[in-house]
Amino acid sequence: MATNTVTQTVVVTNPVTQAVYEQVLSRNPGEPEFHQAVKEVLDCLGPVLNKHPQYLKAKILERLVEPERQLIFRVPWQDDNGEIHINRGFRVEFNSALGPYKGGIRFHPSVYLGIIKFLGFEQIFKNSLTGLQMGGAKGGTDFDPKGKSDSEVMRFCQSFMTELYRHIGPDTDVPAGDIGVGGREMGFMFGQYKRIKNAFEGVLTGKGLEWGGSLVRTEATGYGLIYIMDELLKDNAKSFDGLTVSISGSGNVAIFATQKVQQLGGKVITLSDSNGFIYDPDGVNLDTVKQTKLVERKRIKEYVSIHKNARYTEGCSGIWNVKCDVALPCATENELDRHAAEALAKNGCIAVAEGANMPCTPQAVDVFHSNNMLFVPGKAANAGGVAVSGLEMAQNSQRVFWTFEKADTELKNIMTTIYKNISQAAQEYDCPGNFVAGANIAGFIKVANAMLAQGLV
């Protein structure tokens, strides 16, 4: 059914939502992004608690809102000069009612509690959404990669997993990687891993191919991101077809956003990256991005020396001044703010997917509502990195390798049925076309029901 006027979130005032928030904040001071995280969904979940009193006899807000986990580590290792360093890992094991923790690990020097247990609590939610079994948890470390030699990294890497070991298996979390771990810094883990506990197992996920990684896991966060925007498209009578898409960022995300687009006949006009960000009228050359950025490891500006037509601007926040049909934020949190949304609107854009976590302020979200535009949030637009990686885990279970159109068709599937959900839930709830409750109703419910069955836990 097509969704032509979105309607805004229902906040109905309910005592309890209110003070678990602010108990969260009192708990949790210094933490703005988990508080941001918290408050959108207990924003979303007052017709939920009217319909369902049990959620509140059960306190499962009170329940939910508190990690079940929350591990920090010491991380030393020494630098190619024999000089020591002393680092800070974490491991939030956040809720496991649907299946073992599930979550990324994330290298970064903007890595604290407070981001770490932000990225947990969306990944309950997004896991949720999923179908799949899989629990909500984050880790990471305020490690920087970049710069680092291969020895470097190496001894950093087995430094966290000795550390780490302990908290995770098959059965119980299962890490992924996130930003500033790719196949590098995964390979290293494993293998301590494998070391200490002299077992082959499914612990991570995001894996090399030769040793239990799973086709499409590259591509499937970016892929993801366009099978359900595809479905919001075609549910309103569009489509890809001769529309003009800007997305934020140039990693994996974004690279294979954009090739999913151009498959389906859309022109992708801006990528960028921490620095700035390129303009192509003619269109993204994807050929050009993918080696500049994945095989040169270069800045995303030496584009516009192969592309006469492409310029580059320095600094990010510009990008969503440039017209486009459709926005796809695919950088990092809070990049996409209410002046960003505003351009938007005025440029008359009429949909917009968060390929990131949480890149839309919620002023932003606002402008989006408020101007009939269509809006994914992160916990379903980005989930087909964490179904990939849940279909990896079931691959090693089974000690079965799919092919890259089985495992893409499952992708497809997943994120076809998220989008059904979501809006279903929407309708459901009295907010037809706003996905944001959606997501959080339809995620929130799944959670909340297997809480219930399991007891007091």
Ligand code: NDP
Second form
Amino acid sequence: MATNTVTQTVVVTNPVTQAVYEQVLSRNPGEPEFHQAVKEVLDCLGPVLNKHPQYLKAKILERLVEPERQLIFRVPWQDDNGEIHINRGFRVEFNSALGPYKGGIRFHPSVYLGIIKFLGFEQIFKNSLTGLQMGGAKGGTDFDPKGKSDSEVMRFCQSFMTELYRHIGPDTDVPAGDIGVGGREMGFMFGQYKRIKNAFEGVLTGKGLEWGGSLVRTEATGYGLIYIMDELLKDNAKSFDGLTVSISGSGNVAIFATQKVQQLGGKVITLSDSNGFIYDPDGVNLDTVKQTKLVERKRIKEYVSIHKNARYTEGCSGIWNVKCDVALPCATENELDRHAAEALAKNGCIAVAEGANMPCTPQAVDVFHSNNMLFVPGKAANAGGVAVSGLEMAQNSQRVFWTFEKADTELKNIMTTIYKNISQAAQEYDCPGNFVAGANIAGFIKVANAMLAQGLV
Ligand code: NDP
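Can you switch from the form predicted on its own and show the form predicted in complex with the named molecule instead?
Below is the whole assembly, all chains and molecules, this chain first.
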């Protein structure tokens, strides 16, 4: 059984990582999310560099923080009234040491280059942890699909792909979905790619099941999050059965995390969207949530008009004041800060895992560690989505279609292996129980070795 004592700080001031970080700050001004993601990784690598000085000589860190390629492009489209709009599209192909670039596409008004770089950088280590052959990338646009008609979304997706197609391909770069990009958007983008290239090929993952998608891809991130948390709980002589779980978001990750928690006997009592959160002491009714969010595309507050015991609160931050045993932030970056972490600790929360990318601020993570709470960072905890995307690529290459059971078993095995690897790396580098360090170290070493082997490219 694992001990519940976490080694909090790994290495804070290493002159080499500090110098790399300062260079990142000066070369990438105005991109705080990217700085935050880089700092978290660099802060964990001091002991690795002491043990493997060959990484220093080959300037692996300096190369790793510089994307291999960054694309920014214009996306013009027309709304239903004939009015013209211009959005900005991005694809950052960060690192291809382990395989073709792989990472999602985000449609959200907050998207700018710094967000895509932070997500692309995280993706390098996440993809490495899955054990599959995938490099790291991310893409997106500041287009807001909310309130747009299906035909407007289609025209936008077609325009976006009309530029993106020339940079991607099944052996080059294989995008997937992310915030604001689900089955509908994937379909429109795939259709346009196929038309331009005259090729039906596995260039996107998260495709529809009738045209090259994989079973379990829709559920993968949420299920994977619960599989890895279940391993961690088991290692600490606990299980989801009977636990109260607080989840934020009400999109793809949140919905399927909720489903798996319920299957394992836990009770999910909160969900949210960018306007506010619901609290249902009876446990959220997932059929209502799916109908409201996935079918009707309405706001989460509609839930309380059906379930009279539930309460809706405007604004998102209060969600972490609700007493729970396990907290799973599944909405967006930096949604859980130090105050929220303190509230969770005070209310007896025992474990937190990141379904979203970087939803916890560094200060919140310090609070978890200093309170000996179990904590799994997103690059390990939400790797299930990209893992099944990797399995979708494998099925496409072989022209086969796996059963739900086979894909689900593979996902579970991958999440279990990730848990073992990050625990082992944390042990080996003298910070047992610190899965932030474990994930960064285990993810990094594989990429660094591949970069060394492939020469100065
Ligand atoms: P969805 O678009 O399906 O859902 C996102 C959810 O988060 C919605 O409920 C949305 O509310 C809420 N949200 C978005 N932005 C904000 C904000 N600024 N403040 C509060 N709530 C917000 O996205 P996913 O579920 O796919 O993604 C959620 C997170 O998980 C993201 O961080 C993503 O990068 C990460 N992730 C997703 C993977 C996947 O396979 N889908 C894989 C790995 C990570 P609203 O409807 O109001 O916008």
